[in-house]
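To begin, one chain is listed below as structure tokens, in the form predicted alone.
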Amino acid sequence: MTKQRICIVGDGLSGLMTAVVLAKVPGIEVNLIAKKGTKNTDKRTTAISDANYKFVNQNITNLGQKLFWPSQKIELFYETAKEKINFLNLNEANSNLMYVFENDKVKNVLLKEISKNKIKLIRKELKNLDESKNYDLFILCIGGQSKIYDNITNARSIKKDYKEIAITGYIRHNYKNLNTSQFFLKEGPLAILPFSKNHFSFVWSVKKYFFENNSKKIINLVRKKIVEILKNKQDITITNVQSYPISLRLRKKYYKDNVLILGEGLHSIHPVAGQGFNLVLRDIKKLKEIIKYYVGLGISIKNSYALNDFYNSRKPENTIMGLGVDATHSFFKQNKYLDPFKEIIVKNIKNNETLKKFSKIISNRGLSL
């Protein structure tokens, strides 16, 4: 029997899990397009939930456990004039709430799978879609700026440009007990992700002017604020500082002919909630129980309702999610209207036991419930 023939675009982390996940399906053959000289330097964490976990560890064969830190405990404060309340505390005594790792290292495995499974890499740059023609399904994983998706969506999309950026760094301590936590400060949310016994990164996003004015001493304005939040003035080791824009952006269409964006390009949205990434392995995940489907059934993707199914399957999840982590961060921004209002909403949300429960359900397992 023919292979059907697949390609994917891009050695990002959404590019390679992509191809390593849908190489595991029968009657599959997978090529991924890279450009020439890239390097793994994608020196930042991310955070995903224990169900995306499972999932990823069921693909990826040779995904050690040491790569991935567990969080059993997740805290939520929200400052105000007089002080940090402690509003959400999300517990699990029995399993883990997610999973935090470092990019460059699971992107150094999934390279090694990807030879190990024979996906042929092809070192070029797309400059147009003449290329799809000869797949049968052709998914593109470039990040969220390409002109080349143009070509499919007509710029059709959810936007908003927050005119905030946000930094990211390594920070090495001797804290004990570190939580993953994530601050509302009067500057912007920070998160805190330990990713090792002495390790966590940090995700701070502030105002594009805030960042503007203090470039130059943003280091030391981040050790200021971590030392403060964390009330312990012992001497931390800052590394690996980054920053970039932060935007929201919903395609409203996914695919065209044979076409299908994948990962940033389909759906950037603020990283308040950590479920950037989630969202994009929820995607995988259906596409390749719609491809596994209709190879299954001996139907070319090609001639088939794969995407059409996928579309239908996944963007309600999307644009909800998409839209409710926006709503996240415009609720807890500062407003000297609105902040005596939040105060007394926040301190009322600590004993919500139902608000608890599903707030877990929904950052583990999204809307796919």
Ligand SMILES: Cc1cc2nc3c(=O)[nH]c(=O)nc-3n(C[C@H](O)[C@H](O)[C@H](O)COP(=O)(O)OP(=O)(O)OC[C@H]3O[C@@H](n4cnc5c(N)ncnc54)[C@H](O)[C@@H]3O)c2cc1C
Given for the second form:
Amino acid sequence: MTKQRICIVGDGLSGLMTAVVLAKVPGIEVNLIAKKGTKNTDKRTTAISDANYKFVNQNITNLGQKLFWPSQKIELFYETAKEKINFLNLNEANSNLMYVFENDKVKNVLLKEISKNKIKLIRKELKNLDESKNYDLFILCIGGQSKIYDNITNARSIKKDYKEIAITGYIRHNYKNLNTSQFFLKEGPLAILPFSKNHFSFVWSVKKYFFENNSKKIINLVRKKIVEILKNKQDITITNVQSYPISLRLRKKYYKDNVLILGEGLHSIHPVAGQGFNLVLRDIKKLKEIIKYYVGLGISIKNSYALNDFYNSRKPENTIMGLGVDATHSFFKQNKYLDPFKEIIVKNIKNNETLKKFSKIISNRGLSL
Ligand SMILES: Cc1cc2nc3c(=O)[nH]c(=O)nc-3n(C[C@H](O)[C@H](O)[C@H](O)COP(=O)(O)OP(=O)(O)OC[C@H]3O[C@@H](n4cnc5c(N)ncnc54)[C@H](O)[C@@H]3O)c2cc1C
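Next, give the form predicted together with the ligand, keeping in mind that what was shown is the form predicted alone.
Below is the whole assembly, all chains and molecules, this chain first.
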């Protein structure tokens, strides 16, 4: 039987993961198009939920356990003029809430998996969609910005420029018992994500003007802030500092003919809740199920309702989660009139067991309850 041909474009986390997962579907041949000579310069970490970790683990053979650092506890703090209120602690005694990995290391593992699975890697930059005619399915995982998407959809997306920059970096330290934490500070949310015994990464989302006005002394500002919030004066080493502009974009249309958008191109969301790649992984899981179903029935993906099924099953969650993260970000933004009320609300969250349970389920499994 001739195999159905799928081409994936882009070697970010979304493209690499999609290629590896879909190559496991019987009856499918996968090609990957990726730009020439892109050095792996992504020095961020990514936090994924326990359910998504299990999905990744099932699909990558020989995944080094050390690549994923587990977290059983997540602490949330809200900064007022007087104090930092620890308003929510999520923890699991017998399982992990999430796992943190270094993006560049996992991308290298995925690239090895690609050559092991005999996925054909074509090194070039995609200029237009002419090539999509040669495939049953053509999947664009080319990030949030490409003009190529204009060929697929003119439908208006839900869009917002936060005018914020996420400053990221790694910190070497000797702190004891450091937990994954999110601090809602007056300058913007700062996440601390341990990824080894003596390292954590940080993501500090600040206003663009704050970043630009302080760009020359940003490392010192980060150092001062970390020492202040962790209430510990010990020496820390900061490396791999990078910056990423933040925006919200939730596409209203996902595909045209046999060309599908996936990854950051489909939904770019604020990093405050660490949900972007979690949504991508759930998209990939659903896409695999749908493709397996159609290919298993001997139906050509090109002439089927596969992409429509994907759109119908994933768009509601992607939109609700994207807007939910946006609402969370807006709630914690500094506002001198609303801040006293927010203080009362966050103080009451601490004792709300139902909310705690709900937050854990949603961040683990999304809305597929
Ligand atoms: C600061 C920050 C922190 C984050 N933290 C988390 C987190 O903790 N948890 C979480 O779940 N998510 C997180 N995210 C989201 C997560 O990083 C992304 O969802 C994830 O990296 C997937 O990106 P991508 O592969 O879709 O896009 P990209 O990483 O942008 O990759 C796109 C790829 O396509 C290639 N490309 C582009 N154009 C072409 C072309 N024409 N031809 C060929 N190739 C092309 C590029 O070279 C690139 O390799 C975070 C995001 C940010 C900004």
